[in-house]
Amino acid sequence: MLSSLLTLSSAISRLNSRPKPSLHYALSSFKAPKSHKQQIRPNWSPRTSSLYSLSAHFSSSENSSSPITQMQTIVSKDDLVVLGIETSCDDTAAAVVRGNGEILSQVVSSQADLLERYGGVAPKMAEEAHLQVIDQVVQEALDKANLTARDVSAVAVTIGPGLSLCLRVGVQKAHKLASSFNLPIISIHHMEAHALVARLIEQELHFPFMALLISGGHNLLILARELGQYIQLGTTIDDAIGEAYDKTAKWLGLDMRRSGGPALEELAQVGDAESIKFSTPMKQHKDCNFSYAGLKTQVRLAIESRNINAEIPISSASCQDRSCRADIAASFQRVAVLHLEERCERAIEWARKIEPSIKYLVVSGGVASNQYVRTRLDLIVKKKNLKLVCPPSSLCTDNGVMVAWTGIEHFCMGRFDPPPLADEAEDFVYDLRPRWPLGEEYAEGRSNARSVRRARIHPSLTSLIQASLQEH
């Protein structure tokens, strides 16, 4: 297993055959800053710098002579300044964050108009939108931080999971910046970033903790044991909750310019949540996995049976029609979130078997901005004597802050790549991981459902880190 993981990681790594620098050399070349704006990064030698895989050069935090221990004697984490770039789906985002958690800037360019036009994410159109604004977004993030790229310690960028066309835009920009200004690159797992951003806003959030990550493309329940060490308790076997919200909003004729979720939550507030008895998904499956395909079908049939015409915007609908739409929205939301509640409650029990000391449940991702979701999950958490941690809404949706902060956490563990060489060919193959699990599956929660697609999946972030630690 170990050899196959390393082989695959090597195959997808970037020019792994070039000579590799010593990680000890890279970190020991740090210098203490003379001022708070001075760049804090390795002093790379172009002759020895090379690109290497995400897994092969991770260091162990438990080793007293590890690079992070050496680094802490040279430069404080607080002096790091990391630029984060996020383009995994439909928002182009960048942010600059200091190692002490200070957010120096945050910029997000939304694709709301495209979402409304196409009724969802159209990958090719999303890629073109990213390409049009990526330079401007990154420059604005630096300007708002009152910094230049020369002041940055490293560039963190999302390499997966996500849409490959979109991921490539951010990774290309990161490589261009890193090459031009001799900056190390930190490759970021999108879902890990959603989980770890909570540690930026909640200083008492220490490992181990649980996280429920809910967005348009993912439902994920994890136990975070250490940085980079995750157990997957449950995942999406077909459609994620955010996608179900968006589709239901579209079918109800709601305003999609700010995405379907907020519009549906607002409408549901004036509806009767008990008016339509939708079935709760997967009641017969005693695991922690999620499915929203069946609930979507129930909603679509309910809309058709009531002759609701989505071509008529809700703003132009009759009072009776609007009331009917509100009832469907409220009933859908009640059952969709009930599915979350049931899975979370079981996952907490499983997690406590492994780590009895857990105190927190982090809820993050775009859907975590939903106040109804937060309120219902807070009841479950209190029932289980845990504390709920939800980042502010601006840090729940895709953003550069979460990428930069996750980059800071991994950079301080010695997990980063040296600057790219300036002579990268135009047809250079970037390390993109559109389908990239975060953690290893918990045996009791493993699903054999047909709808779980397993083709072209990279080894999980956790397995790569574990393999590299064994190698060292």
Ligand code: KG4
Given for the second form:
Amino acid sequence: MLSSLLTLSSAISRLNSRPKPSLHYALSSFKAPKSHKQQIRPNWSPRTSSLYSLSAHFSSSENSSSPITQMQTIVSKDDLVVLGIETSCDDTAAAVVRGNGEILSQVVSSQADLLERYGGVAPKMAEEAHLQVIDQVVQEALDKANLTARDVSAVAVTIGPGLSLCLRVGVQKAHKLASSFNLPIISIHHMEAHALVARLIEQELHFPFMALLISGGHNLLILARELGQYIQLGTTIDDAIGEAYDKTAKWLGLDMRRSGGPALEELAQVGDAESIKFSTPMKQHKDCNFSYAGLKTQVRLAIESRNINAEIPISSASCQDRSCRADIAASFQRVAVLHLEERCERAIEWARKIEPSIKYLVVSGGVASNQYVRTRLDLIVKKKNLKLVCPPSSLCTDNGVMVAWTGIEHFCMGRFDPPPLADEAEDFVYDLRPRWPLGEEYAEGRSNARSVRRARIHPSLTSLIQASLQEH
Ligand code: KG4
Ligand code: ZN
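Same protein, different form: I have the form predicted on its own, so give me the form predicted in complex with the ligand.
Below is the entire complex, every chain and molecule, led by the chain shown above.
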């Protein structure tokens, strides 16, 4: 399994020789993204319960008798080094990132072989695969950064949304490391991480900005007003675009070893995008929500009516068959992306009503690595006088850098948990948030087409942060 470890970037440099931040610290002089100085204080008080909650996580009780405030060590943001761990879906990823945005290492182990075998993510298999590689992935990330766990300042880990069984593997690893080395833990929202990683690569990307987050499980249009303050302008009422790419690729008999999206993008390049007139989803709904279930059905019917046999891999298909599959791929992609374009255009208008000063649209998540998606959205963004920020492909698909960086952003605002207790039992109940909205829904944009299941959803990250800010 180690052979499948894909190291995306190698170690860049060793930590400088400044003293390592101690366990409990405050940051008094660090370079904030907006280049103003900010005081960072640890916000935890002595632990009373072994099960932390997000409200505890975001509480900022400054108990003067707390041992933490007595042990403050002043460090600069550049001294911060955060290990990020990501296991929410089918990639096991870890990375080490410095507070100034320097990526010290990045390691991703993908479950491509499983994806191909099962045509999708099977939670139990995925959990097993994460368990097999998690220790090696984290160790390799530390090694590539020329560090040991002792040298890092904090561990950031994705706690949701995602598959519980998978999330648990990463969170358990983070807890083990954090308790062994007395490190604070930063709990991360996977979709926030997809959005915020853009701030690591684009220094000028200040709040407020817009983001379109497109992955295998999510289609989100958000307005990011501040760190942790998001308005959800639109979401999918059924499937996400990545799911539609993956299913279409599978039905067309494409090589799924590197997931369906890239294979479909490649095939679409040689197809005629106008050959099949699929209808654009949700034309009659003048909102910013998405739907891909209907397009998937249209594609399936088109494939069936042309007698395409997915059992015959495209590599063995006849020339005519291959050309027919390419036409379907291109036609699907044109409409799938047109749906994104239409919703983005409307969302920019909505967002401007709330925050007239927005300058950027971030496009991130696995599907954002698609070149056609980037090109088409760039046209929309230019037409609307905004700038597009699209992270490089390795930072669009699931990765540990985005988790570590989001950890740094929250850590600098004083939002983190104390090191866990050393004696957490094997069956410890971790705070996992498989269904966890990022922001609060934009009331005026609520769709009458929405039939979203709301059972067992955690309160949104934004509402939790707002509640904790009001408390203090
Ligand atoms: O963000 P991500 O890595 O994982 C999730 O959070 O879901 O996104 C994975 C999705 C998959 O559906 C994959 O097929 C899609 O992103 N994807 C692409 C491309 N690269 C990855 N879709 C279209 N074109 C691509 N080049
Ligand atoms: Zn993702």
